[in-house]
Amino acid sequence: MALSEASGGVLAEPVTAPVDLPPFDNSAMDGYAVLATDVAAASETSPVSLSVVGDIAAGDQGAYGIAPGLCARIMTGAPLPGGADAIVPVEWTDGGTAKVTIRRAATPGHYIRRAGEDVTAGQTVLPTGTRLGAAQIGMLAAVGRARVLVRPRPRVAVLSTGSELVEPGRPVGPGQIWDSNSFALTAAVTEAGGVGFRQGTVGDDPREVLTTIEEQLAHADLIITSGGVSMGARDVVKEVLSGLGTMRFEKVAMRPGKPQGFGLLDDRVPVFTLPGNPVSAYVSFQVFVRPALRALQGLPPAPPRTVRARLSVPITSPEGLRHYLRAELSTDDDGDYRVVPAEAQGSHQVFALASSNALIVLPEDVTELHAGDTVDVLELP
């Protein structure tokens, strides 16, 4: 891709210095360059005179030499003249042109950026697996880069299902609720590295929910549903979906987020069918569909960091299910994590998940655990 294009994409080679950087002794000040041994008894009531023999600015071609007793003003980033050792900054003088007055002494090397000093000729500046952000788009233009391999961002298309949903924006109606999952999905696209492209509610008519998923097939390098999974009589998404492709629709063993739907369309889109809880449907997300989107872009299919903390209070567990708990994550005065299970669990109640920075993960065989245990917590983007 074009380096302008490649923002947020992760590297598919490494990419090495093909120069010195920088690739020439330099400037780091505006000022003069001289010989140390000529400044070295400077000082402010006892300054040192030097003839400026010229001017090189940043950019400059020239070849300059500079002889005992002389100078030459400089610029920042310009090249360092043969026989100058040192830089004294403008500040420390009269600034002058013609004649310089020097107030300050300066040591042989100072203010002075040597050639490979950043980065040496064959150096690997940014190894395969690097998502590129601004500081890495910078090191690549640095090194001459015009265009790199890059795996792209995957393009995710996010749709939530359901008659009963609205538009945020809109009036609702009795048994109506305003759609808030392919807003919180399509936002955990990109905090994931991926391109969230949101197609809207659809409502429980077969035809349109197929309809709706096909069309994003040709486009889509990901597709995400949430609602019409589970077992209800108008559960749509696997009413159409099942028998398609490599589709297949289970209850895992967890908690938010029982019924999921999983397979390839076209033999080669992965379609991810979410619960229609809001809370099931993120927290889902975080675990099934992050780690896929992670893959898509070359990097080790994981959820968020997981760490260990200290519970704060004693919670419970059903047995059988893999529980994931909105929570409170924070450090205390020795920097040791701890851990605060938010009041409300429901997965309908998204203010407690708004309110929580982490997820407390307690395995199947757990069911119960004690203020001060310690636990495995992710930690929310």
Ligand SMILES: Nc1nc2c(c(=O)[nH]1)N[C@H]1C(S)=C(S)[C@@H](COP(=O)(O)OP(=O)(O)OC[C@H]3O[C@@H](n4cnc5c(N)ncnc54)[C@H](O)[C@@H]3O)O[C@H]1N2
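Just so it is clear, the structure is predicted and the values come from calculations on it, not from any experiment. Numbering follows the first chain given and starts at 1. Compared with the form predicted in complex with this ligand:
The two rigid parts rotate relative to each other between these two forms, and of Val52, Thr306, Arg151, Glu328 only Arg151 lies at the hinge.
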The other form holds:
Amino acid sequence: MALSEASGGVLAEPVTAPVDLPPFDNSAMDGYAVLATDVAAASETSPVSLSVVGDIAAGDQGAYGIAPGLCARIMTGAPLPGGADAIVPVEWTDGGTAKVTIRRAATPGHYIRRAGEDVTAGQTVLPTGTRLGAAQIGMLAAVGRARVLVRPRPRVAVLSTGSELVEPGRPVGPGQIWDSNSFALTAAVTEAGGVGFRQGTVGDDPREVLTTIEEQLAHADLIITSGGVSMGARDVVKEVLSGLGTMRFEKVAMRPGKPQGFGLLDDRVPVFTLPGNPVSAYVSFQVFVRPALRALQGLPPAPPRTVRARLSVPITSPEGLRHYLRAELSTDDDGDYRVVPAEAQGSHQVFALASSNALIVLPEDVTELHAGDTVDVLELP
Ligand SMILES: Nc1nc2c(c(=O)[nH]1)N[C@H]1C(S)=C(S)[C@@H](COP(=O)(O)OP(=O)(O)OC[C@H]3O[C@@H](n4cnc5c(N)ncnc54)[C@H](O)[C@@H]3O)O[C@H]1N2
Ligand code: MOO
Ligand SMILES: [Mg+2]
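Previous: the form predicted alone; requested now: the form predicted in complex with this ligand:
The next block holds the full complex; its first chain is the one shown before.
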């Protein structure tokens, strides 16, 4: 695909450099290309004067040769002229254009960026399986690649279940709410390197739910549903998927995100049935689905994105549950991490989630913490 579209993708080929980087010896500074021997004795008290043969700008071809007593004015990135073996920065000179006075000595190689000192021709610059972030995209462009092979991104079907749900943009009637999970989870899929296909909402009708999921099996690499997995009389997702494939429904010792379901359908397609409460669905995605999406892209497990931060206020936590609290992570005046838990921690309270940039992760055995205690904090993407 075109390099400009490859950001976030995973390389499906090793990329080697067709040329050296830098491709030619060039100047690291705006200054003068000289023979080091000419300026070896230059100092404030006994400056050296050289004749300037001309200017060499970045992009120029080597028109000049430097012989003893001569130099060229040169710009950063411009090719080193033949004969020259050192660059004197303009700050060490009087800046002259016909003649220049140099007040400091330079040794051979001074401020010269050598051909191949970054990358040598034939070197693998990025191996297969590399996730293409900004630096890697820049690397590919630097070796002249306009197109690159990337792995197909996992195709993820995202489905909200619930008869109360209405598509944003349509009017809500009594008892109804707008569907936010299918939008949030589709966006989360994109953030995690997948391609989300938002299937919108289906009502709490067993047949409708099953048919929609079965339709997605044909072309999805992963399916995410939200809602309908707890204890309610209308929690149909659990009802229709239990016993299918390897599906299992469990209560997980975490808050939020207690009711969860997972399994493979058709022996191939992982299905995550996330709880319906919007904060629960979002946190469950970060904890369970995000790592799965990495694995589907052939990436190794991500290093933990947690930092240690000092709590701003005391907090309590239920024993036996891993507790993910929405929070604002920042640095204090000393540059240390500080974390403020949101006041609203209900799993329906989307405002607190949208105002947070991190989750405090409290282990199962922690029940009480004081202001100033240090906690693990997971930075949100
Ligand atoms: N008796 C019990 N009741 C509940 C338990 C329990 O253990 N025993 N667990 C609670 C927990 S914890 C959670 S989490 C929820 C999970 O519920 P479901 O997965 O069955 O989800 P629903 O019942 O369909 O919806 C719950 C809640 O979330 C709202 N929702 C659902 N989908 C969306 C959406 N796409 N966009 C916005 N909001 C959505 C829905 O309207 C409900 O308010 O169960 C507890 N109950
Ligand atoms: O465990 Mo539920 O996910 O808090 O609302
Ligand atoms: Mg329910």
